[in-house]
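Only one chain is included here, represented as structure tokens and corresponding to the form predicted on its own.
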Amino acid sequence: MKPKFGIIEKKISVIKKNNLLRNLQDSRVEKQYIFQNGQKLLNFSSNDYLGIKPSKIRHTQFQSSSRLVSGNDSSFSILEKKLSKHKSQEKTIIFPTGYMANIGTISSIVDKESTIFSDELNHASIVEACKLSSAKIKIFKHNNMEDLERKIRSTNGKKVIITEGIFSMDGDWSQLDQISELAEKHGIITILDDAHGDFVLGRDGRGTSNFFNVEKKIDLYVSSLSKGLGSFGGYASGKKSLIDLCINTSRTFIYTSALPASINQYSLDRLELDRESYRKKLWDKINLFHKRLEEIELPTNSTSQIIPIVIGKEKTAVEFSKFLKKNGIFAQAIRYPTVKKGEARIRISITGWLSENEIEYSVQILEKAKRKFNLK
């Protein structure tokens, strides 16, 4: 008789083998740091880029179920207001994550008769809404617009063009004035994901679109309340039929219960902070360690907070972010299938609580690792 689990661990084996393999490890996070087995590391892993500090919510009671079946706490509806009026758009839906609200829109926006268009390197949830949904599925090369107009061109019916703000794996921005044009041009829906530009890009924090100024272009917008803002959740912003779309057919809204109103609450109270001072001196820490990476002849293609330095091989991107952790630096190797195949990168996450001290420390052990690693 064959082992009752033999196949399942055939698979972890071979996840092994590829040096794929992920453990959890208990943590403990604090403003910069992070406390692992004992060991207080500076923290490169961290989508807080803000660094916005804590404030002190009340505890409420939590709903336990969806927000159409137990009562919609008056928090939503005020934060919500808050966020249309930060994308400039008519009206705002709150998803427990990020996440969620990708699976959730994308789903109820697109149907058998749809053709998404997505770009190859889109974050995990907005590929596994795409499988999902029962639209075709059309992906162009990278910020390729010459690659995605061809597609178009070739396409009938209706069509949706979607797209991140700031790439997260790679730290590079979308083309999004050229995809606003193309989009407008033939008469196309656009979605943007724009989780890790958001609040961090733009005027007053407001986004990649504000950035390129196609702000009104932006049919739907995507994004979390969990990285530049530091808190929790996910939320779409858009006109309001494409919303009122998705509260009655969203499964990922619908059939889930929601956030406490205390969480509600810590949002919006960094929301109606003073983020543009934060946003300033966080991009005066991004541009410091892009120069100094320069200086050091550590190449990246990244123009943003996220910084990938790609490493290539899985099992030399492990010991290099075991290096950097024996040196006092958290930060984590990223593989197969975040990234593909090959292009294993260590990605660095530039906050506003680190200080000038701290990243210049950082880029001397990321000196020592290039020279170690013989990275060139």
Ligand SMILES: Cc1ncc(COP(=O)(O)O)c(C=O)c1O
Given for the second form:
Amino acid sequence: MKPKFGIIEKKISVIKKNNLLRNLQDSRVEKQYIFQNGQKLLNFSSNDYLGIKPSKIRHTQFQSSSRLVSGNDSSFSILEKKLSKHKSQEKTIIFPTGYMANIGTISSIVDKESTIFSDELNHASIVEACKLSSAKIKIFKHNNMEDLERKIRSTNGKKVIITEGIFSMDGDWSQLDQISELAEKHGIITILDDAHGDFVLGRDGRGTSNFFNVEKKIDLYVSSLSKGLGSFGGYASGKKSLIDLCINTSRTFIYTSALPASINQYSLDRLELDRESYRKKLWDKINLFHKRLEEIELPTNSTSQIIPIVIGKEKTAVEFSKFLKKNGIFAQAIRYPTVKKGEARIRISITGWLSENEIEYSVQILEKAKRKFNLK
Ligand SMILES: Cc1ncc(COP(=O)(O)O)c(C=O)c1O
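For comparison with the form predicted on its own, provide the form predicted in complex with the ligand.
Then the entire complex follows, led off by the chain already shown.
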């Protein structure tokens, strides 16, 4: 008899052979630290960008139902109204996660007559959402407006452009001013996933579109409350008709349990406090880190809190990350399929939790690592 799991084991051994095996490690996050195997490490792999102190959550009974059945606690509408204001949009819906927000909204908006134009570096949840939708997909070269326009011109029918604000693995910004100009010229719906720009860029942290002054030109925003804001959940904001369509047709909204009301309250607390002072301090730290990287001649194309140190080989990236860990720095190696093969990297994220001294220390360790691994 053939062993049942032979094919599974073969798949795992291929992953291992290519230096792509991931393992779960028990850990605990507290402020700027992560505790792993008895080691206290500085956490440079957190998306809790603003670094707002946690407030005590008072858990209420969970609704134990989807929102359209009996799960629609009033905290949803309060939070949704505040998020609509935050995004200068008519209406918002909260999803359990940002991933589910992408899957749900994109499938609702497009149909088999549509073509989606998606940046080649868009996040896995967008890629998955496009695949699950019935639309045709055209991938344009990263941030390349000529390629995007060429593809738009050679396509008939309904069209939708999807991009990120700050790209999650490269830390650069999309050309939102040019994308929205193109979209306007050709009458195309524009979706912006601003999971990493939200609460970090623009006035009062209104996001990448506010920074580029094109807030009104984006038709649908998708974002996460689990990153800059340091809470949990996903949301989508846009015109009332678009959001009403999602409420009625998004399967990741309709057929899943509602977020616990206490999580909404946690998000509300954070939305209401003076986030601008946190944001300014965060940017001082981001700018300091970029300046110090330039001084030690470690080049990066990043313009944000996400700073990849591109290593190349998967095995070397893992060793580089281990070296950092030995020296008290936690910064994960990011490998295929999260990034392209041969473009493995250390993804550093700067959060408001880190002190200037800790940032300086991390730069000194990076300088040592650069020499040890002979990075150019
Ligand atoms: C660009 C982007 N969109 C969406 C998501 C998913 O958000 P969430 O963690 O809330 O599911 C992520 C998470 O990494 C992301 O980077």
